[in-house]
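The chain below stands alone and is given as structure tokens, in the form predicted alone.
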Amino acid sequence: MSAPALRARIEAAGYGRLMVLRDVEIHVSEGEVVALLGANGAGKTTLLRAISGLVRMRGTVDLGSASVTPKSPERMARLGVGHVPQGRGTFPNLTVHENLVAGAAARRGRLDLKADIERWTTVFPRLAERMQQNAGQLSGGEQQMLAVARALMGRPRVLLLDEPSLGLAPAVVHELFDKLAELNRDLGTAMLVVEQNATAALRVAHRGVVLEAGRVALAGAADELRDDQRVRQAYLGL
């Protein structure tokens, strides 16, 4: 893999006085998807909040050369950051189409709107067919989808999805990590996934890495991590 596209170096984060995470590095390369995994409470959803800047936290994120103190969710998706999060977050009551024009609202300029509101479309055919539609009548397969869609909106350097897979069907999961997968294949999309769902996020990424207790307890190749009996045990269910 080339060099990162997102490095974290994170001394502590968390709510309050409450400190979830310390002494966390983690990188995705270029072009790279990287799977979180841990079990609930190990600190996956703060990681991703603390680089998106949604949670208090001391230490670095590195964008490419450059390095960041995340400060707010707004200045980090300006610098490329997109953001998926649990619950998807889209907004019920504003339309498809509206949701992707918001998506687009912290990325500099405006040029290209409608180019790349046909692009991500056509990547998610049902939302074109459902432009008008507010996001709250959406199938929850549906909504994951415009959320992912919203997020592409901001062109951003790396995507962080968190829990894509939640509330979902088994069929529905594997088509979005289908798509998922022919989004980095094709468009080089670098990706930090967290997920319960460690099979559907294994099966996708190049790398894994697994949190406990809010520190990283192991990392290593998706493959290595699927022959690993811990992962098995504590992730796969086998």
Given for the second form:
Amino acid sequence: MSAPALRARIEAAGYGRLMVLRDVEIHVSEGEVVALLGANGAGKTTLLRAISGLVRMRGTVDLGSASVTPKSPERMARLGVGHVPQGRGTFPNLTVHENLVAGAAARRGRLDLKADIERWTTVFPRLAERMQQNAGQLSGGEQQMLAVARALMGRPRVLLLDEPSLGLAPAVVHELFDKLAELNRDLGTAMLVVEQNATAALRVAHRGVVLEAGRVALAGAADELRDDQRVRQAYLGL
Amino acid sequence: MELFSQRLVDGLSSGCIYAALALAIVLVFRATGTLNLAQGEMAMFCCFLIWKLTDLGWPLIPAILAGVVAGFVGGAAIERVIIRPVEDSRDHLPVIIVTLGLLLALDSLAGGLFTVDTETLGSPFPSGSWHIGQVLVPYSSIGLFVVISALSGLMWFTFHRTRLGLAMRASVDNPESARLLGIRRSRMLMIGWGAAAALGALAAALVAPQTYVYTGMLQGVLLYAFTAATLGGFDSPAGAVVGGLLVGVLQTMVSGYVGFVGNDLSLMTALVVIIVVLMLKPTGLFGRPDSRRL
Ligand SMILES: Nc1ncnc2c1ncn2[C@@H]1O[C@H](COP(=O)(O)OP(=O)(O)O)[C@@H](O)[C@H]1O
Ligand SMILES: [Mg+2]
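Go ahead and give the structure of the form predicted together with the partner chain, now that the form predicted alone is out.
Zooming out: every chain and molecule, the one shown earlier first.
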């Protein structure tokens, strides 16, 4: 079996003296979508931010053949981590087009950005109509799609998504997750998706990992988690 | 009519001086999202360096170029050593306070290192004036106008048409997202401070023939430059130039025609202009409103 796209072994991670994560291990295989579930405050965001180098951690992150302890997000971006942060994190005063170009900042050399931009605006046609508008003027759903497209401009090896459904209407959530599934199917992009909306996430994920108070409480195939009555009540609130 | 025309030209001439420094203020604001109160002192310091080199026998142009390079290196070093430790993308106040300290430090350092006397620096532009009827337009003012217009265009081009400029704007707009995309924020800040200091050095050297070279050479000018930047909108290079010219003309006209104002009260005029503009159009004449949804 080939090396996973991402493997994180986190001995400890947190803020100052507050340790949020302890002995968490998680991996995403090539072409796989993993849903990271858990209650509010379980440490999901912290886990993604530790992998990206935004939160200090002890442990290692393997990306393909590279094995590092993340220290800076700039470096992790260059190693192939694409991170769509909680709350989308678009550049409100930059146009949609400029947001997309900025997404390729970590790539070197002469780039054919036109081709990439066209590719992602074909996937997200609503962005194509708004290329010259400032991102701050887009709707929440459009901003989320922009944030995903922007991350893809960096050609990441693995895409981390932090609660992409947050604040979106159910129909928009449905559309967004369809797009994510489509991207994964067509391009084989590995994804680690943090969600409170377990139903939406498990619909497209291959596997699910449940985080509870900074530890992995449960992990398994997506359909098993979805159908397990005990899991549904205890962890997913379904 | 002639008097009016001459006053207009004089106003535009001093306006060019304000515009030159306003450009540096806009540059730092665009590139780092904060204000540098020591902008004028950094420029003054470089100007002293340029004067020192000419004093040692260097020709003027190479001395100015050396001063501009020194400005870039010094600006970048100041960011790295003094600003970085208090840099916080959410709270700009500590940085602004530190630049205030820097202002005082550079002031006394320049006095100690160079001289507390007033020195003169030659102009890179030809002396003399262009006569339009009875109105005199100094060549130096024309030269200054050409240079600041070119710089303003260059700045706009860099911010809006190059990857470096885009990275700088992204880095100011959302520092964390920029870092997640691989944009080296700390490098952007260093380049921004360096470029602004280099621009300030050039501006100071070009206005020095009129202001003379002394530690307080830009203190008055800086206030008008801030007025100009406010008037133009803090994020617009073209706005800085237009704002500078407007402030220059306004100042000359008011002190020329409104008897009781005179020279002393013209700073008050600047203040009144700032307040009126901010009340009518908070983003300045050319500034764009923040697109952030609240
Ligand atoms: N910047 C921070 N500083 C200190 N504590 C934080 C910070 N961010 C989150 N925490 C704490 O870490 C814990 C996990 O938070 P988080 O990772 O955001 O959880 P989740 O994303 O699963 O809702 C919570 O107890 C939260 O209060
Ligand atoms: Mg979270």
